[in-house]
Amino acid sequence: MKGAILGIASAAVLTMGSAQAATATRSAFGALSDGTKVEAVTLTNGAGMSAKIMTLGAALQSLIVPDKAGRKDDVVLGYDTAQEYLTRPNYFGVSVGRYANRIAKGKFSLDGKAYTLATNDGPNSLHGGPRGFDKRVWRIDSVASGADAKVVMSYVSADGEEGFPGELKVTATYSLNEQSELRLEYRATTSKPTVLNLTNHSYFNLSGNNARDVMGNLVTLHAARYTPVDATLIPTGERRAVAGTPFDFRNPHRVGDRIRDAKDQQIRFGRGYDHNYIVDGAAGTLRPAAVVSDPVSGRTMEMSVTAPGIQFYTGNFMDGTFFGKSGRAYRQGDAICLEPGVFPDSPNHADFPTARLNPGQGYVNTMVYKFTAK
């Protein structure tokens, strides 16, 4: 569907509810080395879990979920402090932009004139550059509790920012209900035609505060394709056929299983999984993408999109060097990412599903990921 945003979607449930009202409570959450304050909002329902929302990055900073027996613990990777998302970036939990993933050698056109990106991932540009929204402090628009806890953050990117054209005004919303769906949706318009490709970066580890890697978990993929990658991870334009490859997870497989097949150049190419897989049925209609189960744990995660493509990576550049929340160590293959959007250097792609944001339009990004424990 060329000339038109694809509204995106993916969520969180759990099957416990309660008769109580969701809460929305904002706190500080500390401050960057600079002095500028940082804060949090936690939504709170009645079926156990709770999110952690920070200004810093509009990020997911923590998302506690009961195990089967009802052990409450925390699913997403990320940093006890603000300061560290920026000193040891890696991307948990936030809002990426202005264009997640990669864009080949920092360069695109849009109506003929060449555009060129800051290039912060060996020769390409990577998650919005140097900068991008995962690095900036948005504004608290509203909190509110009731039937559906609720934060609004907005961040307003200037004209050029890190290259990209056009005034982009943008506001990620987090909402929980009783019914424990976790729904963020991204909304965005623009001064001039723009590219434009927002997700969130959270890590999952379903075990809870990283108590094992998910080698074990099983993962399907609702998707017959995927794009194949060259050397630096950028897609070559072919849409590929999973079947008899390792890449096919259209059924269940353990994330190990198949993960240092040495045979597959793709699986070279992303030191694991780092690639964006096709979603099957009609991209623009919410449709079931992805399912994780930790047999141990019993939490199972359930994810529909409404995005053409969601990329599916293994946490492959994670090398023990660092220390997240509670100390630990994260590692390769400590977490894996599901993040919906269009596909990988879509810019520059003229047979990809566009990327392009024209002023007039609304660009609209809602995900939700679905929980059980049994």
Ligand code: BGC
The other form holds:
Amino acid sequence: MKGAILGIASAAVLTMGSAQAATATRSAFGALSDGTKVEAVTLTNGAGMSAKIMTLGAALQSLIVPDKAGRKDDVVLGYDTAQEYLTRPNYFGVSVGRYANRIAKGKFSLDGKAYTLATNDGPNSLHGGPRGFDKRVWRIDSVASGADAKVVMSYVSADGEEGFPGELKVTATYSLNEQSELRLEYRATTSKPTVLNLTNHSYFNLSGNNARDVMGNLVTLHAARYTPVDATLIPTGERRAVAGTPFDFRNPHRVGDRIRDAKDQQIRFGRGYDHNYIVDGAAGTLRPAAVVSDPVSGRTMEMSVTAPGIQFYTGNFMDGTFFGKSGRAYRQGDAICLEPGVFPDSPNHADFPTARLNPGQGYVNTMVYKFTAK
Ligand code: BGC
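Compare with the form predicted on its own: the form predicted in complex with the ligand:
Expanding to the full complex; the earlier chain stays at the top.
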């Protein structure tokens, strides 16, 4: 037994000491039109994967993953230049805050005090408001190569920014290991009681460079229930069983098989899938939430999360007017977003998992994306 433990330890030392270690490299990523410089950090492992994270929005700007034949392609949507993320915002790969998803009518109260946020999605507030964390340039705190290549980015949000109380200190830590796991951890502390819901908004298209839409992707969601919404995509408060509905992904289903099932009002409201699933198991523990596979490229992504919920969104609002990195138009159904967090509009639903953070508490939201190809 002792020998076995020693064996594992020396293998780890060998991996770290050899060329196998994953690397982190810092580089310039151009500038915004007002001259603000943007930087990027690229994490690369020996298995052919690399993740580029830029300081604008602490965003996953590109994610290169080999397919079953070893061909490397970019599996996330986005733009080539930082400025495009501001002029044509679609939340491609960004860190979303302070409140990912919607707050009904931009209103909530905390300890008897009413707060009003800007409404930027019909009658509601979406993704932290007009200048959320996705539109801020984050600081690079540390960059490290090793068994886990890692970058820590931070942002300090002033008390009252975008209408939210408390000064919020946030970090986003991305790391990549030799097992082709990309891990992302959001942490935050506040100076006053506040609400928050940080997430990452990557648009995955496992065909690589947006070669095909995602309708033929097989999706599994480890969730027996989801939260239905009204016509403005605000949860009604119900927790509905997925059994017998187009929302049942407990076993793998092709995305396109039931997405046009207009008999289900929820499909009509979402224009497809745009719903929060209640992830099975105990929130706060890292547990499997989703699997996405592309049968053509052979790429599979397995996602584990600590959050209570995950928003499953199939790019329903993309209309072919955005031209991304691959020089291709991004159209409805071209990507899958899986956004772990508390439920949408939680500050207005006392029986939803709380979005409240008090001074002295530490907020953590961890998500792990593991890639394989066969
Ligand atoms: C929301 C969609 C929204 C999209 C914006 C998703 O998180 O659920 O309704 O259109 O973000 O990119």
